[in-house]
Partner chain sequence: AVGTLVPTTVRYCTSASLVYRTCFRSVSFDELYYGQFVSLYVKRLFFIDDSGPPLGHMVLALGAYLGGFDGNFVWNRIGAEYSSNVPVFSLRAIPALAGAFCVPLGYQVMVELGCSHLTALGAALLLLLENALITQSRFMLLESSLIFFLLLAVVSYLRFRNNSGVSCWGWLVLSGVSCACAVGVKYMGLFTHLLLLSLAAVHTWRLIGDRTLGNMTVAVQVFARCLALVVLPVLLYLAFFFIHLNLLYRSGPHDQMMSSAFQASLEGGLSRITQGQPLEVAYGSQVTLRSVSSQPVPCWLHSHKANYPIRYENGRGSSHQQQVTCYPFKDVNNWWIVKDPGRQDLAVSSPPRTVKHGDIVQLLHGMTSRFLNTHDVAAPMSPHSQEVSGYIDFNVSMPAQNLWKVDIVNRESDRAVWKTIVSEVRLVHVNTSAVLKLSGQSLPEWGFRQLEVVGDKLSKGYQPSGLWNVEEHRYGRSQEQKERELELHSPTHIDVSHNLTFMAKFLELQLKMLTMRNEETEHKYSSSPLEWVTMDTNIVYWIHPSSNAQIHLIGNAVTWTLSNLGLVLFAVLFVWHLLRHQRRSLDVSKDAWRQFAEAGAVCGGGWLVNYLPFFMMEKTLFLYHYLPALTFKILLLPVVLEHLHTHILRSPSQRRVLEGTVLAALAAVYLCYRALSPVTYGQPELNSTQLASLRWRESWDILLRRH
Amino acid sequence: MESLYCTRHRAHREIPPARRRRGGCRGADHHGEERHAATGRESTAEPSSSIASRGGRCRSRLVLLVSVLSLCTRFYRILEPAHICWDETHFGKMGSYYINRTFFFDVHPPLGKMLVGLAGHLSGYDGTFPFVKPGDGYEHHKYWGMRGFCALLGSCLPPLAYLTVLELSQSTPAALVAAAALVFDTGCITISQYILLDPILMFFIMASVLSMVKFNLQANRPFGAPWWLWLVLTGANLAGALGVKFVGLFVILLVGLNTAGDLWRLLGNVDVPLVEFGKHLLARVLGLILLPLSLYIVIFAVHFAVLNKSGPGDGFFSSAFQSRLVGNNLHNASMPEYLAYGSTITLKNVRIAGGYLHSHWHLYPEGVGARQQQVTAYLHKDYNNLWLVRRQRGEDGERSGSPDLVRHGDVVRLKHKETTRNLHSHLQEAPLTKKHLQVTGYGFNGTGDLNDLWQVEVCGGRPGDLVKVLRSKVRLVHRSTGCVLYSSGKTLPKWGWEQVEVTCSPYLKETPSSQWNIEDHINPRLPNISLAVLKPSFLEILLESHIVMIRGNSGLKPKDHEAVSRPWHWPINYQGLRFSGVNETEYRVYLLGNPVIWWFNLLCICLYVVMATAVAVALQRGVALSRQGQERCRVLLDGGGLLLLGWVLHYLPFYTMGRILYYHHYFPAMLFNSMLTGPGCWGQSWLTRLCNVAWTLGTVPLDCFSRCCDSLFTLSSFYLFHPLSYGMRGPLAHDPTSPMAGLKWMDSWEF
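Now that the sequence is in front of us, could you give the structure of that chain alone in the form predicted on its own?
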């Protein structure tokens, strides 16, 4: 099994330099010898060092040209509009939290937000802008540094694509086509100009792919300095991609599959001793597993060290986690370690935004179960969250000496401190979750009935185990019905003060929604301990933060009447996203890919699959090809196959996801689609020559004519659709007087 590109580059070195590099840049498209044969002119061989130097200068100039065009398209009108656009309200606010060292919760890993905060801090932003909602003006606040940082990383994408495709295909035209597809794509421009995580994520993905390709090219020079450099850079960029979003797992899978194939080839090479193979395996474990994992952990270590102040993210985490945050009521607090009868406590649900067990004087309305006192879950700390732990017979445990401790399996009553009613359930359906039972406050001053009894179960515990404050997860099982106290996560109507529904679930499987922990614990008859001794270790908070992030991602469901985006919409550019403005009086920015480029990209995927299939069949059938033709077939299959695999891995998994999806989720896959367009065009041109098809238009070769047409269509479509990225005012596209009139080619576009 051949490693990607090894065979191609070995053959490429065997071609004499005068043939491989004739004419400097012109030779990079591999057609120098054909053109020379067509003209019939004699040429004088040049020194290989001179030709290589000239080719290197030409490549450098082209990279510089691509970089300048990319910078110009990304930084043009970077400060407009001077108000919050779309998700800037989230990620700009999170950058402010880092500057203020205020803890928050997000479903993504922290690296992207940390970099945004660092860019803001270095550019003079003081972290005081509230980022309340889209459309709020920035006024005097210095937001340009955060936008500029994202635009800078977005500007790196076309040069990275150029270098990647150039190494895969050794074709300058193919690399330029791929770069142009990103330089002039309105969607890629728009998503790079604002305070978002996407340009940061895409930068690390592209850097990972380029580093991997460069590492593959060092296959014949293992363990040298360049070999180690590109291996380490690949691992570092993988950590960066995963540190921004969990989508980075897809590029990790791509690199992993490439590495597995490389190792499999080495294992089958009898010229490589097993000791040498072991060195290769160990080096890849160090560079592509241990290094990225270590850097990823360091990212979280910095995250926790910087965000050490209590903030809006406290309630999503356990009480033990909160005890480490300065300003939280649990920080440096002291309370009894074990739960006892007679204690006053608060119970916090373990699920994300599960809330504190809460009650108040208001009753359930007529027609909603029994007209008894409401019991809810409240997301904020409040006096109505306090409950008194009593014995089964209604005693508070106030005897002489130390109070009895509550143990796993004990049956208790919970009396609401403010209203003196007991936590109660019965055979009435819950307000919103109809298959669950209603939970109410019943009785007065501790008197009630048998439906007030709850059995305490410590999750993972055994009979007799004590209940630890902050640490133990407990379930409360209703003695009469056998159901378990549950926070559904559903918001009650206005009669319930829009608090969270609490039910009694007949489904006894342990879930975060049915687990609670004791946060506040007051009992003057027990000795207090400092909560500092209960603070979780770094590995514990690292694990908890990932559990919370994963639950948060899975909990992102579409709201009622919210427009959703389907994965099949994305490649065909079916519908974009409003970044700013709705009506004709507002400054409107609309995220939509350049339709000419995107549809051509989609066509090139189909063409590549057909070409690759034909080439694979031809090679399998032993069709007579020159050595150079065979090697170019391998280039088409290996290089293009890698890009196709990258597109598949970054696109198809979204079909399996249950969370809400948005149009911008396709952009990492779009990078691979655009890069595949370059080799796809090159492969079509080369196959035409390979089959000796003399296609011409007058005196102009067809492939040259097609390149001119591609360039013309790309530039003209960019000119037509550039207002989507750089902003537009005035009539909407359906108005004949609009500058976008006639450009709304699909009814689903909303500009």
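Having gone through the form predicted on its own, I am curious about the other one (the form predicted in complex with its partner chain); can you provide its structure?
Chain only, nothing else included.
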């Protein structure tokens, strides 16, 4: 034992400075050794209290060290390049929207962008930079605050990983390995340095995992102050993770599974009375369901309170929603109250994100029903959404005086204002929904045929009722076939400009898809009346915005012939993402994980699975183990299992997703992978130690040797690949004069 300790100590002198500081820290080393040693010495033989306090001090120093290293690597050259990189164009722009309080639509929940906006606001950015496209220079605009905020949260990841692994494995070296894997990973550095949602998301994920682990450790002191603290922190961080991106659902699932297992064990403990169990259950419901839910709702409440001006996202939402926005034409709207003949109107589908009835100068292509003009539903406000309400008989009655009003049961024609075609349907299959009929624009200058006639029905109305603008839900029943105008919500292919399909449904069930409301109403011959539109309640807004977001997310399909990233590419680091610059002359940043670290991570995950299986089978076969051995197995199976589950949950679901995927989606999973590398390494050291014992190579401690190798490899690979994060200039890597020459280990890397 003693000799082993000395050789370990000697070995530490040869490792690079980052690790050498530990050399002086005998307490920590000893402490780690304590838990590790294969020679089963009883811990009571040590003066444990003083060791523990020294160990604690040393650990906090190590946390500090990790944090400082992580801050240095993340903040180094953070202001370069001084132009928009990759998705900064979206998230920076959305941050500006918060500062300007203009309403917009995005597929992600608002917390991340709100924080970006807040950081920008606090650092003196005024929200005037337009963020048009990647590559635009920032000039005098203050972008450091937003980037710095993201980098700050990104720098928290290694210390959080360190603490999590430390709690799970009780082994300082394992924790250090995990932290080092994150500190020196070029991918983690790059993704933390720009105005992106990912560092914020990853921060909340890691924070909730750490709080959950800490909470698990409090299991034997339930309902104490620390127990509550960690429970509440877990809940709060979960809300944060979900508030940034829906990927946060995976960490919620992880915590949920962990909690369910926890409760299940508690239920199986017959010593715990049911009332006690009920209290536990209630506390979890409170801390892990109700609290995150209410925080999440609060985030949205702030979001809606801040964004009160009309902006680019209006058209995605219902008329009622739009009336909340200052500057929207429905805000304090004033228009003729009842629908009249001769009016120009827009029709909005009542289904959430249903779009406006739209037509344009393009025909349905060959083979898709009749070759007549397309009629679609379109989400944006556009002059092609305007329709004229005309009488059945064609003549609009250019009489003076107030025009006639449309009543429930009236038969009308709808003329498209721009193309002068009538809304038309006939016995042809609709393009996508084959059970429905096709809707087209037909005729010229308003003359058509009998298939252009539509009967207006107010939902819940009686014959003779007037049609109220905005408030009435209207169904348009096709006169000759009896079908009803319907928006199926399916996106048309390219020929339909990826707008939404409109059909005529033979099923007369009342659904929001077959109901329309009149949004704009222009009739100069009628007096305008100010309409106090029914303001939607907060819960309605919340529900609506979620449905719109989910629709938007699933609508992000890969375009034809676009190079797509596949989930199997990610763990093997197959292909990165260009953050900035393409050509030799430009300043290039390339998001790519440090290949040495990533491949080592992958190796460790395989190693871990093998070891865990072996250990589980051994336990099941009833192999006799010492108390320490059992302890070690428990750490390996429980702690490692939790991390493996985290990796699986953050990785495998991507295989089932239909939406377009990118390389950076792997980063949350990569965090778990790196944390697993710690215990994996630890297991590796266990193996090498077994070899040690077997070969009695006391003088050549394989263990230290392998660890030194690990750290050397990590550092040298970081040195080699750091230009990926901190910027490259000059020729591309296939050129021998390039600084990256010889580093293009895979043909698929693009630097």
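Worth saying up front: this structure is predicted, and the values here are computed from it rather than measured. If you superpose the two forms and keep the largest set of C-alpha atoms that fall within 1.5 Å, you have the rigid core. Numbering follows the first chain given and starts at 1.
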**Study point:** Core-superposed comparison between the two forms, K133 Cα displacement 2 Å or beyond
**Key:** no
Exercise for review: Using a rigid core alignment, state whether the CA of V411 is displaced by 2 Å or more between the two forms.
Suggested key: yes
Review point. Honestly, after the rigid core fit, is S343 moving at least 2 Å at Cα between the two forms?
Key: yes
Review point. Cα of L476: shift between the two forms in Å, core-fitted?
Key: 4.5
Study note, to complete from the structure: Here the CA of I352, compared between the two forms on the core, is shifted in angstrom by 8.6
